[in-house]
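What follows is a single chain, given as structure tokens, in the form predicted on its own.
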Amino acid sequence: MKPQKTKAPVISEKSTRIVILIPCLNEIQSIGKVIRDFKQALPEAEIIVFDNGSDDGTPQMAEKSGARVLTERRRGKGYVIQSMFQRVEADVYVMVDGDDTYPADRVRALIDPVIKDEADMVIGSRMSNLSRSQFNFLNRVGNVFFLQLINLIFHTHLTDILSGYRAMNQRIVRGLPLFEKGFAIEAELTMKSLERGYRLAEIPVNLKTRAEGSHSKIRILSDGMRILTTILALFRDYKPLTFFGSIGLFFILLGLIPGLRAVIGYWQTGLVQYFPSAILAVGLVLTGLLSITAGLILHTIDRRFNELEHFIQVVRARPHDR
């Protein structure tokens, strides 16, 4: 059983404080410019810009623009957003990169369903039928492979997983438990958000190409394993019946091939003659059911960390007695 979400009051959108987070590193061709237009956009926003030990000037020329400047020293965009999240109180927070590949002007239709209570948190989809957005072919490929496996995997329609064009409310980030340290947060982010039955929400935005000068941080091989493991990880942890299960279900059937050999030999002879195709195919099977015993056991337990989750959460949502 999943823990239940106790519904949160509705923001009043004039006592809202909405903070604009930006994760940067060595991004001074951008930075400036993204700041100004969040400035125009959204005014009554505080923008801070979390520098990640950029050496090209990137925190002094963000002062200058007008954000507030933290820095984090952990190398690593996961670490950043941990320490955002850590750090920044706020009722709506707005996670944009520093690169200026992002529209600001369609931070108000971001966040309009986060004040209003009605998702918890709004993925900026750059892969929606709606968005015209510039992406490499091997970025493209990435992306749409990471998204199927994700909708596969949690029974969703979603259109973009890894944005980094998102606004949550305080609930989300103060409920989720991040721990991944590089580009794979965006993954981590919204796989433990549709676990824990959170509410998501995407609109379009169209995704534009980097400033002449300005050089992504992605290393296509490296950070597409890493963000892959992350993903099977992340289905281990918390779906262990459906990944031990369909694991034990494929050595159970493997098993099959060479028992069938041996069973159809023994029939037609009455003499075990495949002696070694009896051995594998038993110890495939066996296999097999270890594998589909241990995701029962392990599904057991999540079940009752879900519930005990959901017993704290009612125990903070209760009103303290006078």
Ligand SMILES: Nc1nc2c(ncn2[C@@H]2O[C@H](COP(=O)(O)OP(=O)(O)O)[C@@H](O)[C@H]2O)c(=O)[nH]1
Given for the second form:
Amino acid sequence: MKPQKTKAPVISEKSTRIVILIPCLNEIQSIGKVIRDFKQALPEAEIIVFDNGSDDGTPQMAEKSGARVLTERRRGKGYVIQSMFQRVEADVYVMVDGDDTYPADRVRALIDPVIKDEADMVIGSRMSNLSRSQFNFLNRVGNVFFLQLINLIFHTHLTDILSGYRAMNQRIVRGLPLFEKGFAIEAELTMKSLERGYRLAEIPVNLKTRAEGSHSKIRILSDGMRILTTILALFRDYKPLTFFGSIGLFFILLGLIPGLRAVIGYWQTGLVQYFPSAILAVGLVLTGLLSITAGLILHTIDRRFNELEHFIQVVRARPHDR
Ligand SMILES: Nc1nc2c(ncn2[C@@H]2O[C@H](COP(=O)(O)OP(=O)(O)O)[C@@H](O)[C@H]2O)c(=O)[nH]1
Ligand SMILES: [Mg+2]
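Same protein, different condition: the form predicted on its own was shown, now please give the form predicted together with the ligand.
Then the entire complex follows, led off by the chain already shown.
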């Protein structure tokens, strides 16, 4: 659904409230440097660390380095990002990991298209042709797989959908309903932005390896599965006709195999020889038709929901209109 474009005022440099939001869980080795680097790269921005029950002194180090520290009790990067969007008021939101793997010196290039109102979200892409990123092998394979999946679903040409380095304007931060609790939050953020027609842009960044002694919190297999199920669930919810339609088509094509066998048998002998094949064929084709029907019904409901969401956006944008 294309949200009613309420022309946001061009944000002038001077009055722009920019915040750097850093989700952190036990990042004592790197958080001090991250805060210093961003203070240097973007002195006019406020830096807020969202801590999630670190027990290694991260919040104290963050405060000592000049950041504001807020706490989110529910464990999980997704909960923290949701909390950031709900609790912080600003014009430009930058989110960056606290493990010093993203380059602070690219932050101006990241926020520029947002400030010029050329994009609603700018993603710091670790996998563009111009990026020289240090990924561990499994992480890169997972990222490329999920990237291809989302580009296939939305016919887009993004180069990185799971990057933790992004700049966003208030419209997208206020306009997106986010529910993911863990590392699938970036996939949800990207897919829901694409589905709602927000303007996405990318700039190349080089991902660095973590500081000595600091460890990634991601569990490749379980978080990877979580990201995959999230992508498939959002595909089902936002593209029901494509999702259930392709499943339906698959079953109908599958039913053709035993079906043809039964039909050819009947043709040749005038008798229904292959009963099991005939029954299997009917079963498969009916399942296919059922799935397509479900897709059509959900597609219709989805369109009406889009209209509802459109009016909610309009009312929110112009609450006093009668
Ligand atoms: N507050 C909070 N931050 C988290 C949590 N899990 C990860 N993070 C932070 O999210 C960022 C990315 O996590 P990381 O482990 O580096 O994942 P990776 O970059 O995908 O390997 C880091 O700054 C982590 O400290 C969590 O449960 N709560
Ligand atoms: Mg990391």
